[in-house]
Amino acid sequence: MTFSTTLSSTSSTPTLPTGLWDVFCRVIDNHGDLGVCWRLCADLAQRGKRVRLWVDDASALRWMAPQGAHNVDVFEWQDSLHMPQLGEVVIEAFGCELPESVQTRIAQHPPVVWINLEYLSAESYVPRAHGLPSPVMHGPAKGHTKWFFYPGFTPDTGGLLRETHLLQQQRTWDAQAWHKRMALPADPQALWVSMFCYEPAGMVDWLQSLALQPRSVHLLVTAGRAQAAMTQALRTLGWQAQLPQGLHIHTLPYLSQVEFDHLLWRCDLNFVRGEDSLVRALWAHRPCIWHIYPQDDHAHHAKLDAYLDWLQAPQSLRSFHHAWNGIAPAENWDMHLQEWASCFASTRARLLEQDSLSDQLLAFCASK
């Protein structure tokens, strides 16, 4: 991984370099956009592309992807003013607007394929909008076209990120070695739960229910907002000094994307948030609860229900999601793990029949 502030100059009339892609990303909050973009860049590089990631704040990559990735270079957003040439594909991720200098270069080199990579959703508009042209109506590239590319859960969308080697890595992963590396106790009969969330409405009530479990429970709480939310919940319950018998809470450091995947593979139930972690949880072959990004106008309620409809979620899983996200009060906090595991196993099988996002993106751009 390269962090650069300048790019070397080239000829004033560059040709488009074959196999080079440019991905533009702005970090809004929580590093979710950057996480998705990094996984995409690394996956495209694994499939033979050279990729440049242009980002306004790459600092999180130091813990998210400390080893970098072969054929992926990271540059500061403002240095795109001096970029000598564009790649054959330019990706505008999640509504970030390309710098005017980049738009000017696109106008000068019409063969560039300009992709508007959108957010993930199971809502009905996604298949209708996926792959549609979007005429540019203003700016230096006025009159040119960019293309909507929507990730999604069904064959008529752009699919989900999935590395070619993912399933093999899961089969050969050593859970015991991971436990030792993370300094976690060996407790094979316990319930292991990962916690990656915002500030769930139902956390206090759920913890009280969890303390009544007949077997011991280990909560693995990720760094950042999840740990802050857990600290507040424990304070509310008066559990700061001593936890109920059988309940164990482990605070984790910031994890690389590789180690985060391993966390999901290890646990019996995963609480995830945002987009990237949801996709990784779906591949983990474990039940998961999604804390959807909350919006002031409650648009996330419909988005969550669309996902649950696609998931064919049993009522117990749907009710748990609604309570966790503060949409409806909990009737109870029962975790029907066997029923949920069956649901997610079926879901994973459906997804594995579909082409990955990178495969579809490569084919789409080759056709333009």
Given for the second form:
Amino acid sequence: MTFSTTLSSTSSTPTLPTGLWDVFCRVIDNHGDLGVCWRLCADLAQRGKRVRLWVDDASALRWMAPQGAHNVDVFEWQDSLHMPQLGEVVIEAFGCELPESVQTRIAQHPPVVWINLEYLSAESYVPRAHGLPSPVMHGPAKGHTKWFFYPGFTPDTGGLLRETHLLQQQRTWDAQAWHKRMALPADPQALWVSMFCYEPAGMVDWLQSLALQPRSVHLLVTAGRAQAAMTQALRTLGWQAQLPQGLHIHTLPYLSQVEFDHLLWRCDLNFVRGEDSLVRALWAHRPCIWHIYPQDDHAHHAKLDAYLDWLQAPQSLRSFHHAWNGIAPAENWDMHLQEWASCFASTRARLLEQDSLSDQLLAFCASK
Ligand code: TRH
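I have the form predicted on its own already, so could you send the form predicted together with ligand TRH?
Zooming out: every chain and molecule, the one shown earlier first.
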């Protein structure tokens, strides 16, 4: 990865550079916008494209992707003002609204395809809207067409990001070496749980129930909001100075996406949030609990239920999700890990039969 601030100045030509894709991303909040865009860029590059990622705040890439990726260059958003040439495909991630200068360029030399990459949802509008044209009604590119591309969980949507080598990497991954690298104790009989969340309504009650577990529990808490929420919950419980017997809490530094995936592969249960970490948890072959991104109008309630329906979640998993997300009071905090694991195993098998998001995107663009 190069954090480039200058662009080579070639005179603009009507011929678009073959194999060059431009991805535009604005960081609204949290890490999902950039997290998804980075994985997409790296995956497209793996599949033979050269990708330029234009982002207004690339700072999180320093921990998320310190290794960079071959054939992916990162540019500051404002440098697109001086961009000499557009790529053959332009991806506008999450309705980020392209800079006027880029829209003007599109009007002058339209890319082969202009994609509007949307947020992930299991709701029923997704298959209906996926792949539809979106005529541009105003601005410099008025009269041109963008195409809606919806990630999703079913074959009639744009699918989920999944690298070609993911399963192979999972098979050969060395959990013991990871433990050593992370300086974590070996405690094979314990329950290992990862925690990536906002401020879950159910955290205090769930921690109390965890303390009653017969097995010892190692809770691996990710950096940022999850750690702040955990600190607050421990304060509420009066556990700052001493944790109940058998409960161990480990605070993690910010991990690269590669190490974040390893964390999910290692744990017996993963708490994830947002969008990208949910997808990674679905690939991890472990049960997971989703803290959905909360919206003011409670639109996330329907979004969560659509996901649980698609998952064919057993009742215990549904009610756990509702309580964790503050949608309904907890019936109990029982974790039916075996039942949940078999639900996630069949879900993963279904997902593996579907084409990945990048494969579908490549095919979609080639068809235009
Ligand atoms: O950070 P998020 O809550 O992102 C959210 C959602 O995407 C939401 O839909 C969007 O509207 C909002 O952002 C703006 O959760 P998400 O999507 O899981 O993204 C987190 C990314 O951070 C993911 O790529 C994993 C990465 N990550 C690491 O790589 N290492 C870490 O240590 C941690 C904590 C996260």
